[in-house]
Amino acid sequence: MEVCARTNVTLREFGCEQTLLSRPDGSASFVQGDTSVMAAVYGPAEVKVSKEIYDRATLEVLIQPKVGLPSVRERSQEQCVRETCEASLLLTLHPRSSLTLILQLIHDDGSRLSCFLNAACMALMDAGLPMNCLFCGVTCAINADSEIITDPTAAQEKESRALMTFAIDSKEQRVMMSYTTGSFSVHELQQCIAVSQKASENIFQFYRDSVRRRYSKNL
């Protein structure tokens, strides 16, 4: 599906740094505009008997808000991130083991779920875990004028009538996960998916550039 002319496919400036923390097996910070997330991956490690799965690894995702305890919103977003990671990781290579992904929100200025997804992917890469594809998150907002805004700020999210976040894979740009709120038509949903797939090209290019810069420094 082609992107509508009324759609503005623009993304805020990205920033990423890997291997920031010494204790986790992989870590990354990801910044989208003024939204910032820190991610840490532990494992594969020993798993509790009650959580053990005989033919694959057990993945646990924990989202920590900036202040206070996790709420229903964090629990819902944990499930979205976990399902996306499970679809991407080759968990069968590590049976009867545990993987833990911790996401700490540093600052929230909109598009937080997509930032969680992007930080998670970069941390999994840093941990060297086997994956069948990379993934990225893209958030779209539909405002009162029915215009689609990609990577919206917190102010733009408040003014929107619908908000959608998609996880896109790097191989075929398929939608791996979707999280939607508000009211929208089927056509608008299709437009947002097309916009997210187009925007994902820029994010995957940023992934490549970021990793290339990191290893060129090490060499």
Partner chain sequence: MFSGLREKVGQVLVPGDEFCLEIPETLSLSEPMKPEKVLLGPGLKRKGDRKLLVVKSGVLRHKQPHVFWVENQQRRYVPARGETVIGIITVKSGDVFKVDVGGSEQASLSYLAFEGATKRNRPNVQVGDLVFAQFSVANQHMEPELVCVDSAGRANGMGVFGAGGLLFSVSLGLIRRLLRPRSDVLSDLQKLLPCELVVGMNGRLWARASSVQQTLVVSNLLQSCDTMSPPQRQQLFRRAAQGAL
The other form holds:
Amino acid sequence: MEVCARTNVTLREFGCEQTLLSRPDGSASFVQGDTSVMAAVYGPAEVKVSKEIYDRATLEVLIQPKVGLPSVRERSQEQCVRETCEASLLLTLHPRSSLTLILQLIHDDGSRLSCFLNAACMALMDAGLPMNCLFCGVTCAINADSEIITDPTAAQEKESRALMTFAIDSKEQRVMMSYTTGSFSVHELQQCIAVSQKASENIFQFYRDSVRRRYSKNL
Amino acid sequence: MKDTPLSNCERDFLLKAIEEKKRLDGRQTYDYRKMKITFGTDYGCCFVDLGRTRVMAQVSGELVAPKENRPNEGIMFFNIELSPMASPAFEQGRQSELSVKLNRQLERCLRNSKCIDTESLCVVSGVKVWQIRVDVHMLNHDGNLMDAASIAAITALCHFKRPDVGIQGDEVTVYSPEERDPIPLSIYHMPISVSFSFFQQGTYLLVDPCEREERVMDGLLMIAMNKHREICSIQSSGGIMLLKEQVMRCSKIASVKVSEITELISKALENDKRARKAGGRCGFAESMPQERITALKTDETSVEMTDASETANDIVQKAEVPLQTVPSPVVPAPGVGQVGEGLQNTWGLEEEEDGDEEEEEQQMEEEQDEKEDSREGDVVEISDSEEEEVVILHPETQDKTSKKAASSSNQKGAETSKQRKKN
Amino acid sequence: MFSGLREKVGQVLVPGDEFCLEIPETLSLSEPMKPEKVLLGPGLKRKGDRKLLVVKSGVLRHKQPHVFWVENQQRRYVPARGETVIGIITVKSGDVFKVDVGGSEQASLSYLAFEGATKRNRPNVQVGDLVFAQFSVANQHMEPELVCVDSAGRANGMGVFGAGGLLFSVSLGLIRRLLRPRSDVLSDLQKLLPCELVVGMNGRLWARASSVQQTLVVSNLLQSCDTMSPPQRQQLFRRAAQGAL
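For comparison with the form predicted on its own, produce the structure of the form predicted in complex with its partner chain.
Let's see the whole complex now, leading with the same chain.
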């Protein structure tokens, strides 16, 4: 099962907007092609005594789908996002407080989980929460011809043999979280990780550019 | 999370300002905040911005069996979600009073007013009808959620197009949007709710209260009306006593406001229809404001892949050889399948391994003689635990080795305890 | 030693950026070596022995001789010792008031921490009052504590206040700009309208002018000039001077 390395792997166009809501402490919307997600962060705020942890902040992630009530699929994606955020936030600076991250799906056209991760990172940066590294999400799909497609659309996801989402950190481009469905070989997995690491460089550069643009005004 | 409490000085100042007919943001008493309506990528998705209050509505449809007492009518389902994003006081999952109140008002405004022709949603009478579901999500709470929700819901219903269905005898075919154009819903009229907040026991009233004004108000009057000046629902909450003239005045103001809002909605729908016909992409992505410094967009980028495949190959070659696994279920006998291999039991409690065990043990004892004495007492104590009560797996050898079993299990206890201590 | 840090002053940094301490390759034995120290403000953390880590996104700023920090546009306040804030009394229980300061916990304020307060002479404080106080204890491990007196026992402007004015929230960046020694925003505002202003470092502002209309003008102006550059702000103030008054 050899994977032919395509040299024209592409990411769809992306865009983001920060501080678009007035109530949350930090908010951001992230758009990848037609998939768009809105994220909001509240924290560090008061925490219920039943949920407080004596030496760290309690991070809660809520994913709201567009239609209907949250189901098991949302819960498992919440778990993935929460683990990634806990690894990159400095939670010990705010013990006995709560951080709440709410993600609202606006439109789903594939690469849902990576869009959630990207929006989460931008919202956490906007809220000014201390982080020790940035993270981004990249989705890879392996289609029936054993080609790797990054940032697949919903149609491409349906036809794929395997679908993988990786959360990559900004300091050493290592994998923080991976979520895979479908069958693939070890070789293909390593190829996809290598492709995701390369793609994450574009995304981190985008983060930097948007933050630079945000602070470009002399106040 | 709790919301920040309202201080006495804020309350006093707001009431004093209202008595002087001044509002916090400089509006007049009957002015609405700036309203903006945008649409999403697919049909039925609508965003409404009322000042800083932001609301999203999504309409979706599916085929279900109809209700028994109404076999000819489609089903409408409304759901307002107070997302925790909108305010720190909203909690996920908890049905708060406000959520129940808003849901009930939206249902009365849209369902009981019969604004949608539910009979046209029937496909096969008594068997299949369309269920139209409207989900309204609150994104930011800066007051007057009810009006924003009702505008978003009715606009989304006007924007929505359901798939076309073909009926041939008993068969029902649902055509996808590519095969046949989807059909809009048939809407008789557009009920829109207008909220009035009352202060000082009904003396002063304000239209479209913002969040702080809502906190100091005495009561709220909500009138749902359409542009033909028909009242669809009236609700008064807060226990204030209103005079007949006040209610009549409010309904006159409401009719003026509703006609303005209806015009705005029609204009927005027109613009969207034109944009879609022109073939351009429309949706949330396109409606992102580009000139703001808090927003940024890039085009489709390609990823540099030159050395990625080499690093991947390196990693795979340097990695260890994976364990050999049995590829598919093995059938040792007809009717019996085995997946995976049974591995040797390494617990050291089976009789046939006694010999090896004791040899090993003796070697270990030779090496660690001096420790043995100090641990003798410990070993006895530890072997008081479950180790002794473990079932011996081969009953035929039990009589022969029963004594041996007792002593060997003692020693086994010692061995496992040594292993534990080593770990 | 931290020349890398000095080079980046004024640039935008994101979390995850690191600065390494450079050890000079040759140590001179004849000249006296002065240990160089660096004071890290918000947004910078020390990592291990030789590295500095940026933990917030923003612009790197520098103040002579050796203070560095990352300036960002945050809205949420985290209590810090010595800062003066505007709090709202939420609970009055026995000897201690609980005050909401906008942080992750409510702060406590003892009734004896007011000027001239004794066990017999209790201060007149009700639930819902505004109080201007200073943090005496504020770290991540303990409940924050406020006092309304300075170390000499005098009120120094602190205490209960608020009648007749309006309380509103702005971002922490605007608060810092208002509290600078020669603040542009404050001087522009003073030229426009005479008003009384209390600035709480937790993002809360209280304003009172001679009439309700003028107070509303002041609050709206300050809330809008949060994200404006100096020329835009001056234009806004000029328009307000001509129009509203």
